[in-house]
Structure formats: structure tokens, C-alpha cells
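The data below hold one chain only, encoded as C-alpha cells and taken in the form predicted on its own.
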Amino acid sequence: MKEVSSNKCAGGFQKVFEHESSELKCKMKFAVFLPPKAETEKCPVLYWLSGLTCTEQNFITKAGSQLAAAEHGLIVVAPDTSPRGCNIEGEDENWDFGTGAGFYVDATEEPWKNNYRMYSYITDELPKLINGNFPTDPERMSVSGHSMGGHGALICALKNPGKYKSVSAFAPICNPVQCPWGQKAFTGYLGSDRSSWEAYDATTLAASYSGPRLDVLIDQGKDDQFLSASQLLPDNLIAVCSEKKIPVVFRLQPGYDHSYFFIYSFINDHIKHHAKFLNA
């Protein structure tokens, strides 16, 4: 693990990291937020997932996530979005699948097998690094995302009963097998068979879910021109959650799109909302 660099920030510090990857097969790299509590005591992890054509840049940069970090005593981690540089051939062809859009799934297609194994790279492989390498309380971690990271951060909760203490996004892709975004995607990486695609879909996996309470929240712009495209469906994910009785507090934002103006707005309550399961 090589640190790539290193600002003073909020108090603490926000750091990058770049690390050969033994799922994706190749370098990756992951923000790190310190706050100053970690200088003498192992904080809870709060874990990013951002969203298509990201890198670990985005969020450390423009969602404003340190002075509400270093308040509530949280380390925030912030990977990348997908392998990168990985000489498939297509990778680049498309911003919405391929480099930029792993879309956190495991996938079993030729030729992205070999690489595209964003979910255990964030389920697994990260979280062992970070543990390993940073004063972390490993038993309390929760994960939040935005758009196709908001995916991620459903279905890494949904498909994890007691894995994360609590889950949030912003307009995430709620039931990507009804949306032209999952369906090109799960087509690529997962291949035709419908059936397979469900094991990644929040509104599915929350149809089927019998864990213990897991606490949502999700902010959703109501001018958000995803939204009216039918690309993120939250209404399919609510509804289900009601029926399971899964706790969501869905707050539809009047006026803000699907920008990172929008995050920087609320990310404030989703690190009070994480940290009121991560510090209890």
C-alpha cells in the first residue's frame, strides 16, 4: 500500500492510497478520511460508493463530508469506482459500462470475469486493508452511495444482514433489472439470464430480506433529470420496504438534480444518520 498523498483537513487528515488489488487485478486506488480522534482511539468506517465516471476524487472534493466526519469521530473511505487500465478490450467504449462502471457486482461474463469483481473487492478485500492498516473498530461500519453507488450501498447492506449497523444514498438506481442502466450493465457483466441479476437488486434483495433492522435513508432530488428518465425507480424500492417492514426515511429534495451540488446539501445528515448506529 503506497500513500499518493496527504492534506491536512478538518482537523485531521484526508489521505489517497493506491494498492494492487488481488480481486481486480490490478492498481487501485482509495481515499481515506482520518479524523482526529483516530490519533489516539479506533473510530467506525463509513464506506463511500460513488457514482458512474467517478474516481475517489469526486466525493473527497465536492460532497464536503470532513467537518461532519471529524465531528462525529468517523474514519470515511472512498474507493474508486471500477478497475482501471486492465487492457480489455471495449473497457473505454462507453461511459456507462466498462472503466468508471463497475456497478459493485461480481461479474461472471468473458472477458470481465478476470477483473470486474467490484462487490468483493468492497465487501472484502477493502474492508481487510482498512482494518489492517488504519485504527478502525471493525465490528462498526456502515455504507452509503450515491447513484450507482447508492446501488452498491443497498445491495452491500441488503445482501449482508448485520454486515453494516445502518445504510444511506443519494438517488441511488434502486431497481436497476427494470432500468436501461442496469440492464445494459447486468447484460455485460452478468450475461441474459435475468435470474442472476437479482441477487444485485436492491428492490429485490429487499423483498427477500429477514436480517435484523437495517436503517435507511435516502435523499432523492425531485428535479433530478434520472428520476424522470425511470433510471433510478425509487418507488419500487419504497414500496417493498413498507410491505417488509424495512425502516426508510425517503426525503424527495424539490429543486436539486443529480450533482454533487446536490450531496454537498445534505451529506450533513447522512454522517449524523450513520452516526447515530456507528457511535451508539
The other form holds:
Amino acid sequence: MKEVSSNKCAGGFQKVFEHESSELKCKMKFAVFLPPKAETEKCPVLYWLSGLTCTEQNFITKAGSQLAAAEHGLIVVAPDTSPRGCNIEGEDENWDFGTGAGFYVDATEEPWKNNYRMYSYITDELPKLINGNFPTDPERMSVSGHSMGGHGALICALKNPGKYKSVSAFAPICNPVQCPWGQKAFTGYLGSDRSSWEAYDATTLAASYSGPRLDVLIDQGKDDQFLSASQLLPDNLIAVCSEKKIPVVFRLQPGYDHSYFFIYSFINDHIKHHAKFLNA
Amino acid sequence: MTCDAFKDEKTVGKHTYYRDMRRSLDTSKFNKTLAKNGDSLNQPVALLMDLFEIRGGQLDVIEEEQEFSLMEHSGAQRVSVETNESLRFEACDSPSPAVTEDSPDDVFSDTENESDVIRNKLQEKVSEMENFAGHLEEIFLTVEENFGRREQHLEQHYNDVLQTLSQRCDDRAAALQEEKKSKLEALYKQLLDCGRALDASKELIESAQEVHRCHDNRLFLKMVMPMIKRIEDVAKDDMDLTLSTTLEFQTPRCDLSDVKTMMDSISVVPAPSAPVINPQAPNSASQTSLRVCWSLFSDDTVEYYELFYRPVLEDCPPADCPTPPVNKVKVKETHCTVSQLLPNAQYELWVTATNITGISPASEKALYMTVPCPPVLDQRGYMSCTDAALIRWESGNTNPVDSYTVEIQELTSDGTQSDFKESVVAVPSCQCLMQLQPGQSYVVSVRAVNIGGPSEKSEGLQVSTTGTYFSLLEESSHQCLCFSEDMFTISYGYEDPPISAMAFDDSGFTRCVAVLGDLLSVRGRHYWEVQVEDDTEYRVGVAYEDTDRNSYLGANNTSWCMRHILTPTRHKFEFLHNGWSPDLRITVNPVQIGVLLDYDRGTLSFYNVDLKQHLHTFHCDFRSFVHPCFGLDNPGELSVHNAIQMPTFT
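Okay, that is the form predicted on its own; can I get the form predicted in complex with the partner chain now?
Once more the chain from above appears, this time first in line as the rest of the complex follows.
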């Protein structure tokens, strides 16, 4: 693991590292924000999963999360969205599949299954790496994300009851098996057997979730084009959570779109939400 | 003379008589001289004083009696204050011991005993005499004092008499002068009249002579007849030669009866002068009694005092309203406690002193006031939070009081009251906001204060600073709301409210079936919880005091609330202010809602208490304090829980 960049920010440090990933079998970059508190104490960790087309850079340069993270003493880790430089054929053909569109699954189909194991990377390898190299409290971690990353955050939390203290999402893809994005990605990564898709669908996972109580915060821009394009389908998730009594507060924010301007506007609320559980 | 002289019957009788006489007078003057003497020695000294006072200074009588009684007691106590003989006394003869033919030991011991007894008696006598001697100086002074008083009194009395006589004399002399003046005037007038008459006659005679001298016969004849006529007329006139006034002076009867009365009263003990009544001493009054003190600044003899009192009415009574009756108490002391009075009332008091001669003039009238009744704390309608409390009470008195004093006492953890007590004084109205420490329990009580002093303590109110406590304001509620007995649960029923429940005032909600809680008038954070059923359609939040009672909670810019609506398919939630709500979905319907008001941050937050889940936060920037508000949109029930410690999830 080597440090790629370091900038003092909000009293702490915004750093980028690169390492050789065993799950993804390539070099991967990830961003880490270290709050001032990390100089003297172990801090909890918030994992941020970015959306389609993003790298480790978008979140740390556009979301404006550092001030709130510094205030609440949280380490924020923002990995990349897919393996890079694997030279898989067709990986750069689409912006919503392949490079920059890992969908946080462990692919089972060729030619993806060797490298495209973002689910294991995020839930297993990366935390181990972070815990081994930074002043973290390994018992306290939470997960959040945007769009595809929101989908990633939700499924990581639902598939690992008790692993994450809290979960939140911005404009997540709530029901991928029902939307074009999800269907395209799952077909490619998981094959045509829809039953295998359900293991990575937040709505389906919520319906059968049993574990420690979650407290989910979701913000959704009302003027989000992808919402109206039925890519996100939050109502499905809400309906299931209502029935299964999974506590969710879903906020439809009028006038906001799908961009980082939207994330920037509400990131403080999300960090505060996570801090409540991570600092408890 | 044996010691048995004391037991002589006559002596005893006299002794009793004088003792009784003494007791019937104001004994205070005598006490200092008498108290120190043994009772057996009182007679001579006492007699001196007694007789002097009783008999009004008829010294001859005294002497007689004195000698008489002294003769009775002679031998043992000859009182001759100016000689050294005073302390000489003859010992009682000891009866000779009966010498028997018994053993010499018996004789000796008997004799010893006898002499012991006698010796003891002698000792007693010596000490009594020493006591007596010691007090002679005081006796001297008292006699001088008494003499001085009497002399002064005498002088004054005679002066008065002389003045009166002198005045009479002057009056009489003036009257006499007047009389002389009028007599002389009358006589002078008479003299003038006579003079005039004389002159007229003289003139007439001269005229007649002239006529007579007239040589002209014709002229003479012409003038003579009228002249004769004139003379005849004059001659006919009777001369009044009597004196118009007498020469003697009148001697009117002189009424000197008043002077006689004055002379008569010289020898009488004067009636006392007016006593001086003291102003009300602090803390001497109770709710129904007053302790009144007065003093006599002259050395007059007083047999008893009479204290008069009556209540002072608030306003001037109208002509047809009778003035209150005057009550009267007779006392021997210079103080009195008057009871069975009204609380918080002003009384007018005055006192007279009476002795054998008569009653003194009344003292100045003093105004005293009884202490008020204790106030009554509102046991439900107070507000408290972690660092302050606002308590309210009823005065407890129909008439106004000057101020209130609030007493705050900490309650220790085992429920006892600590010694530490804080008082807030001069509270002008029936409420008080006080600073307290967080996480403590207190007992608060109030006293009403007027010029008479503070009332008894009111019944205490227990206040705890664990969390925020407030009551629901019944007068703000919509008429369809019913309250539980503990006044913390409201319900909106299916039945129409009874006609009697319809209030015709402006302070209640008219459309929104809602009620306000007490104003949260302390800065900082306040937290309370609301309990509902799964299907209750409610509005819960805060509102300004002036929020429109004809409007719905959250529909205006003076209220904020969380609203739950039940549709056939799902639960809907709104967070309303100014009629607008963000678009929110909440997947688990809260039945215990936590409300957190933070004045400093200007936020109002809602939580699902069971899940410790944050639901929504308003950012408000409050311009003034707010009331918690609760409403029911459809029949249902809602309970308010407060005085809760701030939970950690907030």
C-alpha cells in the first residue's frame, strides 16, 4: 500500500492510497479522510460507495464531507467503483456496465468473475486493510453511498446483519432486479438466473432480513431524472420495509437532482446520522 | 416578747387586711422593694407605702395606724430609719429548758437542741434584718419620689385654682368697668339734656324781657300773646328730674363652684394621663391575633387598662352602612394579645388607663395589621425544566397583600429536606421563576407578606429538575376534547360535546381539535413524549402563544407539528409549518413520539422513542417562547409524558 496524495483538509488529512488487491487482482486506489481526532485516538469508520462512472476522487472533491467528518471524529473511506486496468473485453463499452460500474457484486459470469468481486472487496479485503493500517476501531463501521453505491451500501448492510452500525444512501438503486440498470448489470455479472440476482437486491433482501435493528436514512432528489426513469424504485423498498418493520426515513427533496450538488446539500445529515451510532 | 407575737390574732388580721389591699393595686411599683424582703418582714415597709397610697396622703391617719401597727410588732422590728437603733432587736426569750432529774446527758443534749433552735431563729432574724437594711436606700428614694410627685401635683393644682380665680377677678373687674362707663354716659346725657333745657328757658326769658321792653305798643301786643303761649307751654312741660340711672353698682352672683371642685380634687389622686400605644412590633402578629403593647410615661397610679379595637374598613363606608362595633378588653398589664381577628385585616386600637379617680384620655389610635392567610400553590399548573421552575399560586386572601416570599428547599436523595433553604423575597405577583440545579428535587412553599409580617407557609409543592414538566392548559382546548383525571391524556370522542362544555371565550381552539401545553418560558433544551395508538391521527408540535385559534396546527407560520394520517393503504406523515411539509416516508409507525425543542439552536426534532430513530428536525429560529401543542384530527386518544430525562439518542 502506498500513499498517492495527502492534503490537509478540515483540520485533518485527505489522503489517497494505492494497493494491490487480492480480490480484484489489480491495483486499486482508495481515499481515506483522517480526522484530527485520529492523531490521538482510534476512530470509527464510515465507508462511502460511489455511483456509476465515479472513481475515488468524486466524493472527496465534490461532496464536502470533510468538515462534518472532522467534527464527529470519523474516518471516511471512499474506494473506487470497479477494478481498473484489467483489460477485460467490453469493460469500457458502457458507462453503466463494466469499468466504473462494478455494482458491488461478486460476478459469477465470464469474463468478469475473476476481477469483478467488488462485494468481497468492500466487505472483506478493504476493511482488513484499513484496520491494519489506520487508527480505526474495528467494531465500529458504517456504510453509505450514492446511486449504485447506495445500492451497494444497502445490500452490504442487509447481507451482514450486525456488521455495520448504521446505513444511509443518496438516491439508491433500491430494486435492481426491476430496473434497466440492474437487469443489465446482473445479467452480465450474474447470468440469466434471476434467483441469483436476489442476493444482491436490497428490496428482496429487506423482505427476508433478520438481524439487529437497522436505522436507515435515504435522501432522494425529487427532480432526479433517474427517479422518473424508474431506475431507482424507492417505493418498492419502502413498501417492503414498512411491512417488515425495518425503520427507514426516506426524504424526497424537492428541486434536487442526481448530482453531487444534491449529495453536498445533505451529506451533513448523513454523517450526523452515522455519528450517532458510531460514537454512541 | 416571744416569737409567738407573730401569731397574735389581731396582728394576723391586720396583716391579712393590708396584704389584700396591697394586692388590689398595681403591684409593679412595690415589687422591687418588697420582693427582696422575706414575707415576714413586709409589714412595716409595706404599710408605709400602702397607707400612703390608699388614704391619699392623709398623713395623720397614717401616723396613727403606723404607730398602732408598730406597737403590735414592737420588740422585733422597730423601724427607725434614721438611727442606728433600727437594727437593734430583742431576741425572743428562750423558754427555760425544763431541767429534769434525768441523766446529765439528756439535759445536755436537750439544752443543746434548744439552743440550736434558738440560734437558728436568731440567724434567720439577722439575715432578714440585713435584707431589710439593704433596701432602705431604695425606700428612701421611693419616698422622695413620691413626695416629689405629690408636691408637683399640689403646685399644679393650686396654680390652676389661682389662675382660675385671677381670671374671674379680671372678668368681674372688666364687667364693673363696663357698668361704670354706661352709667356715666347716661348721666352725661342727662346733663346735656338739662343744659339744653336751661338754655332754651333762658332764651325764652330773654325774649320775654325783650318783648316787655318793647316800647311800641302795637308790636308789644302782637308779640306778647305768642310769647305768653310759649311760656305757658314750657311751664306746662314736666321736667323729668329723675336720675336716668342708679348710683349703686350691681353685684352679680359669683359662680365659683368650679373653683370649689378644683379645690376638692386637689387631695384626690389624679386620673391618669393618656397612655402611649406602641407601633406594631415586627413578627408580633399572627393570622388571627395581634400583640399590642403600650406604656405609661407618667408615674400615675393605674388600676387597670382598657384596650379598644375595631377593624378598619377598606373604603369609606357609605352613610347608611354602620361603622363596625368597638371591642374592649380589660387588662392589668401593659400588653395584650387580641385574638379571633380576621386575617390580612387592619385594626384601629387605642387604650385608656383607669384608676380610682377616673379614666385617662384615650391614647393616640394605632393601626395594626394581622398577618395574611397563606397562599395556595397551584399543584398542577407549574412549569419546570432542568435548570428553572415557574410556579404559580392563589393569594389566599380576599384583600391584596404587599408581596410574597418564596422558599425553596432541596430534598436529599433519601427524601428528607436538607437544611439549605433559599428565599426569594418581595415577589410582587402570584408567580415566580426561579433558578435551580439540574437533577435535583425541591420543595417550594410561599408566604404572603403584609406590614404585619409574613403568613404561615403554604402547603409545599414538590418540583424535580430531571426533565421538562408542563401541564395542559384546559382553557386553550377545543370543546370536543376531554381530559383524563390526571390531565395528561386527551381524547376526542364520537359523541357531541355537552352544551355545557361549550365555552364562549376566545382562548380555545375552534376548528382544530387541539390543546396547548403551558408556555416553555426557559431557554435551553426541552424534551417530552407523546403516546398514541397505531391508528391515532394526531398533530404534535409547538406553537406561539398567539397562534390563531381558528386555524389548524401547522397550517400557519406560528405553529410546527408532526402529523400522522391514516389512509386505507398506509401511514402518511407530514411535518407541517406554514401549511407546507417535506415529502417523507417513514416505514415504522411510531406510537411513542419524542419531541425535542432546542431554543438555542432553533430546532424542533421528532423521534420514534421505541426505535430511538430520528424522524425529522425543523429549523425554526424562534422569535419568542412557544407552547407544546397537541391535536387529534379524528376520534382517538393521546397521552403526554413529561419530566423525562433527556435521552441519549437525541
